[in-house]
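Read the single chain below, which is given as structure tokens and is the form predicted on its own.
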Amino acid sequence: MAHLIEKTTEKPTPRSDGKPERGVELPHRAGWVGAVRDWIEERTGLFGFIKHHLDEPMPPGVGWWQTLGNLLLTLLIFQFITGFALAMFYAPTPDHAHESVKHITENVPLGAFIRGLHHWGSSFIMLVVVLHILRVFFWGAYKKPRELTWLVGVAIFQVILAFAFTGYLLIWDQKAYWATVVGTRFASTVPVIGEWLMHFLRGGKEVGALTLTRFYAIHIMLLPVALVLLTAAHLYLVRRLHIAGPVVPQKGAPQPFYPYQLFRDAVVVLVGMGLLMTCALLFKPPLYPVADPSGTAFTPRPEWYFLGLYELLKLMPPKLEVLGTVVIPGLVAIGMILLPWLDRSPSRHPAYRKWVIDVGLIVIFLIGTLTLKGILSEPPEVIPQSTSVSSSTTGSR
């Protein structure tokens, strides 16, 4: 057993560029546990990989705001787990979707809790991803050399929005059905390809069985693959380029990720997950009556994170609805994509990025105001039967 307690004397194999590999030498351990650990380490480098990242130096001044990324990753993992659990009992057909969700909520052990985690988890994810984006924006952490990291993050945000939109219909209740009717009708306002795009999303002229099937397939197959690939790319870029420090460099030596930043991450994750579980336990996720395409007494009303767009459309006259459905959201998305190149200031400090910060604050204020207006306003009493987007979203107030 002497060979098990000797420290390895092998040196890392040099890379092609002459620099040593970023491996970590670990001492051999005695006993059968140590033997198994050494066997795994020799073949995978897992423990050295973990130790290397735990020892990663953090710039002075890195603190609680840098914990949002790990909280978001944890929430996404929980969303995958709860989504898989729900899919075990879910039937993606108009005849059985609503009943299967009701069965999960009322009869499956812990079903209401799991569904609550998934339901409230989407709101937690949306809140955390927005805070994370705002932190990166105000800290100027999208600047060189982190432009690609920002672009991948913007793509992740779009995928999360698509998750929220496609998952909304799967309950197949009145609220989900009519909100999807209005949401897919937005696509018809896209110039040239609008009608084709709406029919593609719906699988026909109306929201029905094919719409549910397509949204389910996108929600559980296409979007998860996209999110996993984008998240892996994002984490790789973050680790390769490291976390951007404060906008004003602080004095002091870098501190390793463990134990200082890991402690902050653990606290925030525990608090966040504790709040999520509390919401899942105390607030049962809603389930409205089964979808009725012939009904006229239900109001299409999206979740809070889409209320800003919903209220914007209500302000648009019918002839200008394309501004609310395509032009304004498109400009915001293009602005986010081009932000690292639009912001030409060499400094990350907000004082030297005045016009960028001002534009960002205006956009944030408008979205926040419209969202708050939607939360506080009373919904219309009936669903208008007009075929235009604007008439479908205004209604009587």
Second form
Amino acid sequence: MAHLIEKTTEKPTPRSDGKPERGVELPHRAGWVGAVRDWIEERTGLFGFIKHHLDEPMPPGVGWWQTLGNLLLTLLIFQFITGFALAMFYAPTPDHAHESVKHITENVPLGAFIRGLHHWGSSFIMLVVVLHILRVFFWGAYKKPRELTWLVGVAIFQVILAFAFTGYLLIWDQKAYWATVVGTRFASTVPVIGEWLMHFLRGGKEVGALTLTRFYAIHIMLLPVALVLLTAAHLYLVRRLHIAGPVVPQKGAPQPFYPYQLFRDAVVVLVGMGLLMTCALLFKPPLYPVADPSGTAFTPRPEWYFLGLYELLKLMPPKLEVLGTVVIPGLVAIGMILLPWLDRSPSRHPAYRKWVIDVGLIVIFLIGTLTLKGILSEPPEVIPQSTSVSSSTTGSR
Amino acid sequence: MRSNGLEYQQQQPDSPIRRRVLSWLVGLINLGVIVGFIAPVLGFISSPARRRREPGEWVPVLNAHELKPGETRAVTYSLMVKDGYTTAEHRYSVYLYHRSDGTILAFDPSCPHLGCRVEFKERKQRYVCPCHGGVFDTEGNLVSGPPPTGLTKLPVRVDGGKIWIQRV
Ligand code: HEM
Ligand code: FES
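Right, and the form predicted in complex with ligand HEM of this protein, after the form predicted on its own?
What follows is the entire complex, opening with the chain shown before.
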């Protein structure tokens, strides 16, 4: 098969439009570094691929607002690394989970810092993902042809919420336990299959050993794989469709991604990660007493990013809690999924999609108010025990 | 198009029916393999949800004379419970109320709304849920707030000087 051997030494065949298949010529580079590079390039096209993406032209007017996605990506990679490190010291059983987290925080060198990075990292991720979504919303960047980029982004957001919900239980303290008791009860308000769904999530009737292993398996296997696949799809689409640019096209020549936008990305990453590291250095991640199903002196409250939902439930009339647990959150999710089709206006300009912007602003205002209300109404975490005495008897079985 | 060295070989004569049948078979085989694989996995991970409920057992929680007439009190008790792969001692609590007519009511402290643990406020003689503000009276009836019903009553009996409750 002399024919095949011949082929490998050939330059890629030009496409009909005259561009070489990989689209990029690498600058000549002498010496052995250049030789190694060319050897790899010939077989993989890797450096051409990188150069192609570094040279990607950015429409004039792309700037700081477009750095949030990159910051989110960096935070997620760091979250993965700290999570992997924590998993080496963590034991997902009711007997040992709390103890192992305590051990990480108090005895393992740098343990409080690494756990702090993961703990505060989840709040940073939540904040940045919301900012990123708002940026895309106000820029109208979900419109044709970017509908699927938006859809994949909505899926990533759901995965991040699931990460936060499942990770929260792992430390097995009072706060985690009660937040999960309430959180999984949400499922039971679903009509017909609710009860089964709750038992499926919990791995039994009560939140216990099997809930912990379930959440652990989801948190460290299912969600990371889902996140990697979705993120890859998201980035592929972002690059294939190019960045949307300002709503009103600006005059001027496009700038290449490298070094201009990449520099802004780097600055934002520096600031973001710097803040995260400062938080992790200054504030020890909290750990309440170990989970106690009979605990009398604990007011369960979720993490701040779920407080809006928590406040919403307070407003629901009796017998209609399904509105707050399933219907309203479900409508928000469906609204996000359908947004590119609900918004029929071909223009990305806010003035030409008034009702979408108005509804968006109202939803943002409501969620913001509820969250703020939740944060401000923070009651004392430990309520004094009521005067009735607790006595203890051991039951037989 | 890039060459893969195959263009010199003659394509086999093809029949559209054969192609269609083969692609159906490929689909069928893959579907069979996937379903045959996923079904036991789903059965495995959903098995804890299918477990039948055992009838609640009776547990002695307090000496009968300790509960004064008109009094409501929280009592904690421990039980050995099978929890997945372990059997562990779990602590639970129950509210007991000694009514004026001498009968005793027992309430599951978990709120019928979303399961937080309700707290009895001695001064107001009301149960208050710290989560979303559900309020119940001493008889367990809903007074206000989002819970759909009153507190869950547990069967009680007094036997051998002890108050027994039946777990749900
Ligand atoms: C991608 C890989 C990830 C792995 C392997 C991982 C692993 C872990 C482990 C082992 C723990 C228990 C140790 C501890 O509590 O400190 C944990 C806790 C936690 N995880 Fe993750 N995690 C990952 C991603 C994420 C993401 C993306 C988020 C959120 C957006 C998140 C949110 C949390 C939260 C809130 C906790 C409780 C932390 C605390 O309060 O200290 N995790 N994770
Ligand atoms: S759980 Fe008690 S009011 Fe919601």
